[in-house]
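Form predicted alone, single chain, as structure tokens, below.
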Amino acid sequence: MKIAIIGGGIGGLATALAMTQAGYAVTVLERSNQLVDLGAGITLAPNATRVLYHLGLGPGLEETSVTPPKTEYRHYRTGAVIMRMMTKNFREIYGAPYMRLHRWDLQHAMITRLAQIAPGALRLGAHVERLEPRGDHVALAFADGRTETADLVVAADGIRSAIRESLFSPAPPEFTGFVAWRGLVDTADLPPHLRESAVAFGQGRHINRYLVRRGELLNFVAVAQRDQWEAEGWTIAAPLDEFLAEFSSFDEGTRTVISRPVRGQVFKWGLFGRPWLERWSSGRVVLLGDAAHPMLPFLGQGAANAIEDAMILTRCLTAETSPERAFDLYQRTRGARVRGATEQAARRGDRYLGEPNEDSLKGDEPGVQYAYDAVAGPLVG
């Protein structure tokens, strides 16, 4: 079976890695010419690293990777301590780590990994256009005028799919009343005291900041309320003193850190909701991760989850006789699992309005999200 995947961010490599380990012939169609660093931090719970390590990832990821011994979350404007969350042993738990990451460190890894197992799997420059359904095979159109054919078709586009957008004619996002900014800091630049995991929130506003690679750069990610805005895309570069002017009133040592990011950049979009997709798939064309399911960040589930869905999706087409029936037994698994994450995601913006409280931060203790099993767990849902 020729198995194409659309997409080569984190869901895409999965799907590869976790479909070439389990037999099956794998392109990965990625239009970008070279995949990059593109500076930014990423989270992932046990129930993500679960299956990184069972695609062979997990010990050299854990190299790079930074375990906190705490999170805390701090009065925007005083930096007084709110609530203190001990980091537990959640490999002991939930039989997986819990890691924070540079992306590019993950990503990289999950190109070399695929590069070991499945050489030349990785097409760069490979600008799918459109895709036609024909019966037991689907055509696939590209951008330079070639075609060629596939058995089936995993869409792995990102947030604005443009698979999902032509197959399934969804409605519109909608922006939810957030912006959000993100950067990078070189801990070198930082005092000591500085270099450290934390949430500062309140009156609508939040930055949470943690450390990557070693703990050698802080990750930051800034929200705020917005009436209105249009553009969507984390890698629209932001000027740094409109940045900086909007968390004024945070206390001095989340401005210190804010205000010395890499090579001073840093990165502003909007947060856009969208509705539900009751199908993610149309013949033999299956969406996966936010091409599938769109989640606003406030988890920090969003890659967790397009990596399960990676894991999910190989298990059903090895336990189905086709992939017609795969596929539905793929969403009938994943479905009300995604959209409680989802829901649940869209949800957690409000703990951040008003004035910082305990009481607005309870139930964000880790819960049975992460001990979820996609390597081995029941595949109907």
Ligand SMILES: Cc1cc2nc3c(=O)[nH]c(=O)nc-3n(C[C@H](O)[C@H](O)[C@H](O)COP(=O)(O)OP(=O)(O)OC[C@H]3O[C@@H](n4cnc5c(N)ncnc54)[C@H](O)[C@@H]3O)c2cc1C
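This one's a predicted model, so the numbers in the text were calculated from it and none came from an experiment. Numbering follows the first chain given and starts at 1. Each form is matched to the other, and the largest set of C-alpha atoms that superpose within 1.5 Å is called the rigid core. First, how it differs from the form predicted in complex with this ligand.
- Core-superposed comparison between these two forms: the CA of Pro119 stays below a 2 Å shift.
- The two forms, fitted on the rigid core, differ between these two forms by less than 2 Å at the CA of Ser166.
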Second form
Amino acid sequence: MKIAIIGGGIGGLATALAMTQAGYAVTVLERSNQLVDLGAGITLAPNATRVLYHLGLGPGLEETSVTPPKTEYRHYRTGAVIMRMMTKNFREIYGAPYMRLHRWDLQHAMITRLAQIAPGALRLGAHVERLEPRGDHVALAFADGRTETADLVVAADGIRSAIRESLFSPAPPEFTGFVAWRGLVDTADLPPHLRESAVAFGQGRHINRYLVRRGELLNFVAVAQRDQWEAEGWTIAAPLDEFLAEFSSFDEGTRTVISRPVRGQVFKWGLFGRPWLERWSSGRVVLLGDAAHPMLPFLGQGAANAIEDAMILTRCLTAETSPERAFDLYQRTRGARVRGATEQAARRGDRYLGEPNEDSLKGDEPGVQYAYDAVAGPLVG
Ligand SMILES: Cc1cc2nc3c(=O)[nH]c(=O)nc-3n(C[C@H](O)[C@H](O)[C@H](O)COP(=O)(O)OP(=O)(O)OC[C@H]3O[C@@H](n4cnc5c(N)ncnc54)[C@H](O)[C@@H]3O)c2cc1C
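Moving from the form predicted alone to the form predicted in complex with this ligand:
Entire complex below, previous chain first.
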């Protein structure tokens, strides 16, 4: 069976690794000519790392990741602790660790592993423009005019998925009312007490900061609200003074961190969403990751759910007698789980809005997501 995976992001690469490990022949079609370092961090909770260890990535990720002893949720103005999550024991509690990584270190580990187990499977500069389902196969048309066929297609082409819009739902991504800024700080430029993980929140703004790359860098993501957003993309440079003015009411420690990004560089982008989609497959085409179910980043579970999708979809293909039946099982196994995470991420955004107090986050702890076992858990909804 010839499987084409559209998109070489975290979801597409995880799918390629899981399917190759299960014995399938896959090709990853990525439109970029080069996969580049976007200069950002990522949190991988145990539900994601469980899968990544199963795919042989654990030792590589351990070399660069950071497991903070704790994450504190704090009052934006006073810095007072509102909730504390002890992350250092997660390996014992959930059987898999909690990791903070430079996004590029994750992507690089995935690409390297794929090149070892499926040399040549990743094709760069392969922009899929159109799919034509044709019964027992799918025709793929590329932007450069070439065509080819596959027995089944996994569309992991991200939140702006053209495949979703052409085959599933034409509704475009919608601006969610949140804008985000990100930056990396060299920890050598920070006093020791600020080299730590913390989320400061309140009055509609929040800043999540955490160590990555063996603790050499500290990543921050800051979020505020806006009525409108026009620009597209992840790499729009933001003036540092404008950014600092937006967060001038935050506590001194947080302000010190965000005032020292490497090369004074901060980037901003708008957060978009899509209406919930009930059905992620049509014939021999199936959606995965953000293409199927984008979610707000406030729970740190978007990539984690793409990684879970990859593992479950692979297991469904192995367990079932046809791709259509496998996609059905995938939908039944994943639908409620992902919808729950999507809704919890949105609720968490709402909880960051008011004046923080000890009830602000009660009953909505992120830990409820972590026990999910995509590697060995049951396949059914
Ligand atoms: C501020 C922020 C912070 C986040 N933090 C976290 C976090 O800490 N933890 C977490 O788990 N998640 C986090 N996420 C979410 C996470 O980044 C996404 O959910 C995840 O990257 C989705 O992976 P994906 O593979 O589905 O899509 P993407 O990573 O978007 O990959 C899609 C790929 O498809 C390619 N592509 C698109 N169209 C085509 C085409 N037509 N032909 C060929 N290739 C194509 C693109 O070039 C891209 O490489 C965060 C998101 C944001 C916005």
